[in-house]
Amino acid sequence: MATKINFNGEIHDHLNISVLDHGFLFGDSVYEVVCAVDNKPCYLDKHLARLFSSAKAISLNIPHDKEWFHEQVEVTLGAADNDESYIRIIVTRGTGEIDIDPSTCHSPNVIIIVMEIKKYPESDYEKGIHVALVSIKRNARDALNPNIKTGNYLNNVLAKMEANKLGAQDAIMVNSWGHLTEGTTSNLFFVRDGRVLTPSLDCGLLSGITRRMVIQLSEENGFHVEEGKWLGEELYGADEIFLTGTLKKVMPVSYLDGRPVGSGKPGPVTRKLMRLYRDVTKRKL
């Protein structure tokens, strides 16, 4: 098992960067992660088509294309040879001046790390979580538009750190209006009377690809589905909780501020798009 780094498309198994990078100095970059199984990365084309919406929106010029991106993923892959991986692609605007002006920067670094991935424990998929409503609040859109994957993570942090604090493993955050977002690295789902609801995008959350996915089986599969604005108490009435996103893939939550969700255990609407979404994945490789 190993890791490796491509830079510009360089493979390296270390890598120094100039800490003049204004991704290092300003958190200014955008970045995707992907798995990958079998040396196969999953859903990279709906990645990299976000990476490229991402850097359009902060006026970062890729200096490649798709394919180029395609290529380099592969090689690296081949080169770290694991049986999974974690893919991290990353997109800085480059070196410059210490200077928040962008405008001495020229040439954006493309780096992208490959390793062996660190699965969640089983026993998260088969008890579920536990989360908490914390007080940090959601980068507003008009902010920081949290649909823009940036390298500016600073926000979740502070909502890991409270929700480690209360003893909790992931955080569900509220906009400043009260209404519910998402968690750290994961979009929210929760289910209310057999209908499967989840945060719109008008409040402030990124339209996560796991989580389109998850609309989409939810869908097919006869659930109604609802995208709409909810105060962060209404959380407390539901029959059932779950997180999404490309490392949880459907996760469980069983615990929302030390109390019981439901029975105390993953729901079955929850079971039955965990491995909904399993099976459509196995099929995509």
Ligand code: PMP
Second form
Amino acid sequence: MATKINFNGEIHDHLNISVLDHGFLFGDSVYEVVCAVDNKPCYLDKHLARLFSSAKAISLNIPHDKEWFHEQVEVTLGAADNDESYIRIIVTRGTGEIDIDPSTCHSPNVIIIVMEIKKYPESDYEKGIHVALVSIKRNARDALNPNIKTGNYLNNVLAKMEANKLGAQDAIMVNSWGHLTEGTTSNLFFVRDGRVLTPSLDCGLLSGITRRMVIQLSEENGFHVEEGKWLGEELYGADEIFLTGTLKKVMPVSYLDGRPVGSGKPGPVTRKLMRLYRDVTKRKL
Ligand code: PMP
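Previous: the form predicted alone; requested now: the form predicted in complex with the named molecule:
Every component of the complex follows; first up is the chain already shown.
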């Protein structure tokens, strides 16, 4: 069980990074979180595709190709050698002047953190978690597009703090028009009258890798998924709610703003999709 940190291709046990890195100063960076089992990363190709597209969206030139990332993730996983690992791949703008202008940064830094994964307790999957619809709005797409996975997560941090204050484990955010978007680190699905619904990407949310897989799994197993726009209040009428993400996987929600969702226990559609997702990810390894 170990933590290893790869900094531009060199592996360390600890890492100090310059305070002049614009990733630190301004959140000027992109990142991905990937899981690994027995030192094999899950869906690394999909995460690298999103990392490169996030970087492109903020005009950050990653100084390596995807093959390099595959190799570096593999050696860092080997050095840490955990049964199950959390991998965080970060590319920052690099060091520059203490000024917001990125043109003074000439060399992006690539950091790969590998540590033992902290899993959600099994009881969360059995009972479901509590969430709150918070007042903090998800960033507008024409301000900081939530579909770019940058290191600037203050919007989500504020939402999470509001949820904590309300005694909930996570927050659901709406956008400036009041339409449902996503959780702080997960995508949102809900079930109404047997239909599986999820906010569409144009509501302003991250195109989650787990979200895409759950949509595909649902369709393959006879559940039609509708992507659309729903007002926040419509979530109170849901029979079931669940969140999806690399770390959460398919996570049932049993309480919304202190009120039970459906029976207050994970519903049948959620349980089926939890099972299907677990099976398909196991088969992939
Ligand atoms: N939305 C946000 C804001 C996130 O941070 C994450 C986690 N990366 C997700 C959704 C879920 O994405 P994924 O399934 O790719 O982990």
